[in-house]
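Just one chain follows, in the form predicted on its own, and it is written as structure tokens.
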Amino acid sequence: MRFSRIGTAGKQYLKPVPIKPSVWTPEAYDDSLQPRYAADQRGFVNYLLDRGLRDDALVLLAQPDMVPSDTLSYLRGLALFDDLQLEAADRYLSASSLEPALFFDVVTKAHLGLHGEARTILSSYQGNKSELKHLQLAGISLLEADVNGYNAAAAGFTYSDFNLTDSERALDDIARTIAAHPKRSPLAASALSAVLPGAGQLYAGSLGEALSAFLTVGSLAGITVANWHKYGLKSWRTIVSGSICSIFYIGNIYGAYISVDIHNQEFYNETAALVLYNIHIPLRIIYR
């Protein structure tokens, strides 16, 4: 799988990782406080984020003194998505109205599943940044592993930014990789090894275990054959070794459709991870 400079890193820049539980509370605002005001703090967050150094971030944001703002929303939801508390990013981009914490909430919605809400922010945004949108929307179609809906939303492409003409032709690539694979069914799998032990796992690209439940059921049932014509169908011999031929040969059909499953998962679970590198590496470049 070849894709761009920018697609491979974020093979290394989203590693499959837990979602942190939403844990972070501020404390409430108190007037009687020097008000502090987030637009100030800004900068300061930024560098913070910039530096790994989230919960320094995360502590500052909580203070007492920090005057009520979309901004400080932003700036929450923000350090709350690099602390991988998604559900509570998407609290506080959500309830922020400045540009750069829609785009953000987009984001974070799509790490959350929640692609129909994010493809509802993107339609009802008006402003200037319509590739960046377009590229968004390109994004979430991806995530759907929906090929049209990305060739709709990337007709907004103009390749002419330079924040977002390494992640254009990122999700290019990653739309024609997912054109061109190979559409398994896992109950197909199942099928075919019904018919033949290991044939499924073939079908889903898995020649080692495909030749060991070959050799595995059929070993076994070389067995129970030649003890049934030694020994009578009803000898204890050819009813263990048909009992175990049987596990083997259910386990073998079931193994199939397993290949199958994870084989697409694995599939699923690396584009996404590129789809989402590429759909946020150009907001902090925009925005920071």
The other form holds:
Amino acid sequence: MRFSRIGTAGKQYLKPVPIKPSVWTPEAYDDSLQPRYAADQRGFVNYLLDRGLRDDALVLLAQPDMVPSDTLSYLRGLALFDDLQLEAADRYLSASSLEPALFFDVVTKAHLGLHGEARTILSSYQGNKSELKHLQLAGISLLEADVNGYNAAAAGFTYSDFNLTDSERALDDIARTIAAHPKRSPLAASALSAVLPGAGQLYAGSLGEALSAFLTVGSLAGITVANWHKYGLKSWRTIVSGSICSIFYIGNIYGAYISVDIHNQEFYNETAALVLYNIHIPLRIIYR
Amino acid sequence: MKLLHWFCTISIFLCASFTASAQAIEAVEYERVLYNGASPAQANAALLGRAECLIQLQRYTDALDALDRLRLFALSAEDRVVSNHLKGVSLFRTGNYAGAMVCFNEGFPSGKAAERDAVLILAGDGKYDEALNKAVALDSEKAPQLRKLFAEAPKARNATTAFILSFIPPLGHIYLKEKNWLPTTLMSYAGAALTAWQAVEANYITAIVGGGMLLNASYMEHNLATVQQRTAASDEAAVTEFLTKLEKLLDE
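Form predicted on its own done; form predicted together with the partner chain now:
Time for the whole complex; same chain goes first.
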């Protein structure tokens, strides 16, 4: 919820979503115990994760009798990914050589903003899921707002694999939205608001804030002019009302800058959320 | 002596960690019973066991989730009261005192632990007389301390009274026992003074815009608009403090 585009409220909104700290540490493997193989637990772990019982999955996967393996690393990475402990998830998924781990790792890295690393992993993939690879490459291009890169990757879409078709079409829509989205400059908005209070907010697409800024600064300017006319320039009344008016005027310029910034950020956040969703969902269908 | 103290502390810590870890894996294994396709009766036994473990681990929301999955058609009368107890405790711990009371009314098992939880639930729901009687019956030796504690039990504050008092800052804040009353009170009086002064001087625009803005920011926003919400928050804080003291006394 956003209450204001001015001051700390605006700054809070611009802060990136904090990554959940990774506090999970599995117990060291103890070969004196009866061994338990992750491959045998895969169905149960998926059942736990599908029911949202992430804590239970992590408890199970942290036990000292779990024999180290690629599958164990993959399942640990998957459970941590579901629990949003993305940095730890990245560590475990990177350590597994299983194919699903590779694609889940790409999504994890995309969430972490490690687009270059995600691209490198996909470039080295030589398996038979080439359309899934193209889907993820296209998604990463969109996260970087690179429409040309998207078009190059999307050339590999066949729209014939029912596991991927919906996501491919969704990414096409997002690419069209990004291409059509006007690029607004925060500096231009500030300049407009300096000339006419509220104009920058209007340029950012916020009619309510534009009216609010115009009326507030306009009223205060009116009071200052009235005081000046009635009591003279050196009267304390004129100085006080003029000072308040100046503060609101500067706030209006800063607010216009923040408005555009937030507008751009909102647009990026919304498209990024959609892209991440659409490169992630096919993995759930194919591998779980 | 100091060495013995440290030995005991470390032993208790290790023991608690081991128990917590054992309970966590036990809760997982109960879930496995359901995964393996248990009969309704077996599923109920597993879910009750799981809920008990999760309550011990203080994972009350997960415990409620397990209890919501009970197959009610296959629940015996004995298990039903156990489930009422576990659900009541979980709801109480998540702050839903009214919900916990509903579970208590549906029947708790007999036994000292359930009686102790019933005292807390009754107190949480504001039924102080009943809670006191039960607590005294549970441990008559603590009767004087319990009576003293219940004599100081928080009374629910009236939002309408708070609203009326808030017209004269800072009476509303004082009634709600809020500590940060000074800044908003000063702002309210400054706003009122500015409005009155400018109106007397016939500067109506300054009076309305300047004083009005100041009054709106302090008086309306901080005094009136949120009074109901803050009355509830103030009550909740007082009840939580009282319940913590009561629980400590019961467990001594």
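Heads up, when I say rigid core I mean the largest set of C-alphas that superpose within 1.5 Å between the two forms. Keep in mind the model is a prediction, meaning the values are calculated, not measured. Positions refer to the first chain, counted from 1.
Novice: Could you tell me whether the Cα atom of residue 233 shifts by at least 2 Å between these two forms after core superposition?
Specialist: The answer is yes, as the C-alpha of residue 233 shifts between these two forms by 2 Å or more after core alignment.
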